[in-house]
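Take a look at this single chain in structure tokens; it is the form predicted alone.
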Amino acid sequence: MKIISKGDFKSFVNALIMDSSLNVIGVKSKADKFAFGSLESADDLIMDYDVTLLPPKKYFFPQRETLVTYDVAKGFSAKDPVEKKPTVIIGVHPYDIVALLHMDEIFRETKSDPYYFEKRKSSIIIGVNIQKMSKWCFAAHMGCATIDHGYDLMLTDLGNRYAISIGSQKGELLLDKYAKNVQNALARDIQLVGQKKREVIAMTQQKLDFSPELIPELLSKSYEKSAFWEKHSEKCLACGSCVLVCPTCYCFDVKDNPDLSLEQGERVRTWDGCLLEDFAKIASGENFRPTRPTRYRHRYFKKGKYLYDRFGFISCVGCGRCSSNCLPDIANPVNLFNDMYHETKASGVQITPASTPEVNIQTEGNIDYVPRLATIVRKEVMTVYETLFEIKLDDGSELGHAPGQFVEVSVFGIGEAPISISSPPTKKDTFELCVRKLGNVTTKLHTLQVGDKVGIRGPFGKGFDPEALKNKDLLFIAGGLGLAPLRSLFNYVLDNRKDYGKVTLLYGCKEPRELLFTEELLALTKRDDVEYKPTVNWCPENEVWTGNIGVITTLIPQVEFNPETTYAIVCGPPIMYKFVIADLKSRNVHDDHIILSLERRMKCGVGKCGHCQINHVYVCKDGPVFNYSKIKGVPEAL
């Protein structure tokens, strides 16, 4: 530990600025409020506040931010690059500190973000131990009021100089290099260094009546509570501003920003927040999360519950800015937590801490935002809503993907969407991809012809396992566009028909003009090693239709099966799974027989962006495809 005079500590600071290699930002005063910002002085420099408007994530992880530029006629490239500034901030509180280490581990998952981790690693964090605390934090229960690690200098008050604790090479450095003076500390000063922090803990006016320890179980027992999250949430506005000011919160929006000349532009992600009421809303109009209870439910699960047991830690640092930026005043979280508490220990439930989780986080490389070109080589218009394409990387590689993975297919100027692949594997060279026009990317990509361009990314998720599915008996149940995903392994099977056993479909749509693939399901029914049965909703007058008319689930009684040897491929809307789930319940087929493709918004691919989270669940890296035996329970799956 070392020691330096304010007099000095402003010298330091004020070296740092003189420095042009180094972007210099500090806490700075902001009306009657407190923000990061880029300091021209020491003077400006503010090291007793009580908290900042937003915190220091917005250095990493900026609320606009391009990810990728693109030219109509030379394609997409990763934005240009920029000069690389190491950034010191200085003044940062210890629960933010935490927050952004909580932030590493999470766009560390699966693929590493690059845009955020090339911020990162160019950074200097110098912390300030809390002299002032909000009247809204309670970083001291959540263990976040002090720290010792995680930061390259932290600094703590004495009066006339500051305690400064090193706690990286970089830290140590850059010390040696603008700072003057420096003292080794005394004992008396780590002595009393000790004695801020434990001042520190003291300060705090927020309480909880439990430990934190219990947040995961406590939350884990008021799921199905619909009054207690009615009440809590009655006053929302669905504003999102506590989500927004959030340190730990990691949730974007992707979104292309053209130029006038349509001919170029840029995509760039925004912050976006699970309280917003069209966050969880799919293309198809569905909305997964559609009341305000169930959103402001999910913003306390995410952080208590659905991060802890996939990170192991629980991510909110209570630093209280969602309280004090709450209109309404209803998102403190002491006050939901301790009514939870006392509710449920009144129910005579009993509440013990949650078991450790088993962390296991693998990264796999960095995520490449920046599609590939390719070209329509083939449109077929298939019903007046969908249409089928079939592409070709211009790189002449294959796709390599996996029945039931999928794409991000771009548009120049107008975004990006998640398009199920609608081929086999089998098929080599190109790939078809069956598009619904709904949204605005799918709209124009109706409009573009054999030879136009677009951008694929991917391919995503995790598909069905053609492997063990071999020697099994299979029956596909499609209702509508859920054809397109479950063709992509049908034809696999077509492909390779010795490897498998008795192969049934079962196809529905609302009226005959709907159904997709006509000419492909027409030479099924020359087929002596295929069963398919095909039905409609309706049929009107002025149409011909010789096949069953019902719901899909009225074909399930017309086709044997052993449920032992069975295993049911099922892909729909999402209105169609309960009742075809409880049928195959009734036919005695086992919950780990039934694999089913979920639709949601999936925005990034990677389990990034949080639009297609089902509790604890991304689909769009644990599925899209999944075995009912490990989704049967999860609320919002189905």
The other form holds:
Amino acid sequence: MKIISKGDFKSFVNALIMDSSLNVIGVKSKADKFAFGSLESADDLIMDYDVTLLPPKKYFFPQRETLVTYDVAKGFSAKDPVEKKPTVIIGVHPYDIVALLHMDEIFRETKSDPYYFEKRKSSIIIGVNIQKMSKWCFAAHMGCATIDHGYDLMLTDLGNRYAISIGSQKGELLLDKYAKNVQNALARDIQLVGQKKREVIAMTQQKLDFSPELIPELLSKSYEKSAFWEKHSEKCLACGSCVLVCPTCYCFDVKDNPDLSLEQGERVRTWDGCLLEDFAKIASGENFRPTRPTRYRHRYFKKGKYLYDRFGFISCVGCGRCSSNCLPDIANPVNLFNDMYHETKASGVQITPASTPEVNIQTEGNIDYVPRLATIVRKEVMTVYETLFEIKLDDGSELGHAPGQFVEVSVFGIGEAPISISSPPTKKDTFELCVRKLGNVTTKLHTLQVGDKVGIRGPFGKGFDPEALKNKDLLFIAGGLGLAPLRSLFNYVLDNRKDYGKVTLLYGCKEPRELLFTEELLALTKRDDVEYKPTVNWCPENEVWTGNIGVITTLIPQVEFNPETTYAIVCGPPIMYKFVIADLKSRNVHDDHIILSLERRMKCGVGKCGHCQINHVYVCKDGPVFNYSKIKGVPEAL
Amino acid sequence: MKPKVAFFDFAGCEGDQLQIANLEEDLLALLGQVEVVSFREVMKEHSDDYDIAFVEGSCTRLQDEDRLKQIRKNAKIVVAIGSCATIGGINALRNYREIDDAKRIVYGDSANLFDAYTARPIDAIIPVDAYVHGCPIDKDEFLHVVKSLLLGKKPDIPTYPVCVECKKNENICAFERGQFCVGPVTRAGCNSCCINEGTICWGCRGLVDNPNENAQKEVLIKNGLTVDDAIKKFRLYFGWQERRR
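Rather than the form predicted alone that you just supplied, could I have the structure of the form predicted in complex with the partner chain?
Every chain and every other molecule in the complex is listed next, the one we just looked at coming first.
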């Protein structure tokens, strides 16, 4: 530990500011509040603040950030490199340092976010121990009021001097280079720092009535208590303030912003929040978390359970910003958790800490936000709303997908949309997307012609495992556009027919004119190694239909299968799953013999943006193909 | 061929068209993409041959309806610009009193010479394809809507309230400054411009689709506003929307 006088510290800060190769940030006053901002003089730096309006994450994950630029003539490129100046942030409270450590884990999981880390890796964090505490702060309860790592330097105010704990070599070098008259700390200084840290704990005005290690388990026991969630969220304005000021919230939206030439533009990501009404809404209009109580509940689960299960930490550091920013005063986690604790205890339920989750965070390379340019080589209108696009990557490479995976398709100036791949991996040079005209991207895509360019990212997600299904009997059940992802596996199976047992396809649409891939399906009727049964919900008078009439489940009793050897592969509109699954189960199909492909709002495709999340599961990364036995306990899934 | 655009005004202050006329260099870039055939504020010529009609102002008289219907007939796309056209605007304040009273207050002895009925947004009369909210409209959002329409895309108009932008801008909440704000129920898209300048949100962009109005009124009253004043806060811009809910 080192010691520096306040006067020398000021010179140190001014020396940093004077160095134009550094971007020096510190806490400054904003009326009677505080905010991190660019420092022009050490005189502006405030170290005895209570809390800043926004956390310092804005320097690594800014409110608005360009990911990709595009030019219709040239394609997509990574944004121009920003100034690579290291950012020195002075005066970060321990809870905000913990929050940054959480963000690091979240942004590096599976694939690392290059935009976050290009700024984060070069940053230098100079923390300061809390001197004044916001009345909303409960960081002490969350174990985040003090910290012994995660910083480069950590200051403690000792009256006329600062004690400096050195947390990294980077911090030490900074001190060597820019600070003068740095002394070694004496034993009494070290003792004094310990005392100051203990004093911080005592400043807490909020009172959590139980140990936070019970939070994950308490939440688990409270998910179904809809009255509880309705009571707490009744006054929710769905304004998103609680999540927008949160130091650990990381959800984002991605949008395209063309310039006035309409030929060039940028793709930007902006902060988003799961409390906002359209957060989980997809192009068809379906909203998977449509009510305030469900969104309100999701926030607490995300912080206290889902991220805990995935990363091993409760993603709340107790800064109290959500509480202080909530106008109806319903966002204070302390109040909610206390109420939950007492209600659960009063009902006689024993609460013991959840077992520590097995955490194994792997990073495999960087996320590539830049789409590859591709060309539409064939366009086949299938119905009024659906068209099949055959696409070839311009760099000549194979997509290399597994059946059931999806790609993010970019249309210049419009945006990006997730589309499942309809062609089997056995088709190598090109791939096919069966696209319904629904949202902006898909509507515009329909106006494109053969030879026109699109952008492709992916393939993404976990698809079907054709190896694991070898020698099994396969019962495909598709509703409407659900045939599109299933076709990638179905055609793969046909291409390798000898490897599989009995193959059956049940396919239902609302009416005959909505049937997809009609010629291909007609050809199936001539094969004796595939059983194909279509159905329509109704047939208008001017159309001809000789097959079954009724919803998809009316076909299930018409087919014979051995539940021991059969795997059912199901995809359709959200409403379809529970009925089909119930019928399959009544025919003794095991849960782990049912494989589903789910649809959600997938923006980033790599488990970061948060939109496709169903409870703790990311559909884009953990799915979209799921084994029913694994997803049946996930309440928001079906 | 460049799409032809025309501007029309009904009951309003023409402040939105003024915003467009003030686009400066963006206006030149915009004129590279569209041909303006009618824009009373900046040109003399007029033509009824147009693809996109931008309509400012509320419908406040029966005879406005015919004109609106004609515009709808002529145009492929109708865009409402400004609060008066999108949500009725402050014109709808008069709907809280008898129309004859309102006429007498405004026109005095000449009240009989003027027609007036319940003030309303233009989508009360004709289908509207796109909205540029605000009083006045925000230049960037106007450009966003125009670019979207030219690209064949549905403009992206926020469904969340102003608080979202206000938090991102790191403003101090108006309530913390002892003021009363309707940002928590007002549709965002203005980049919280008024609060950025140290004032409050008056609600000019109208209510979000599913506002929690009771909770917001409770917040206003809890912070010291009287019930009457809380209601008045809502009436300034939300009058037409509240009546319909």
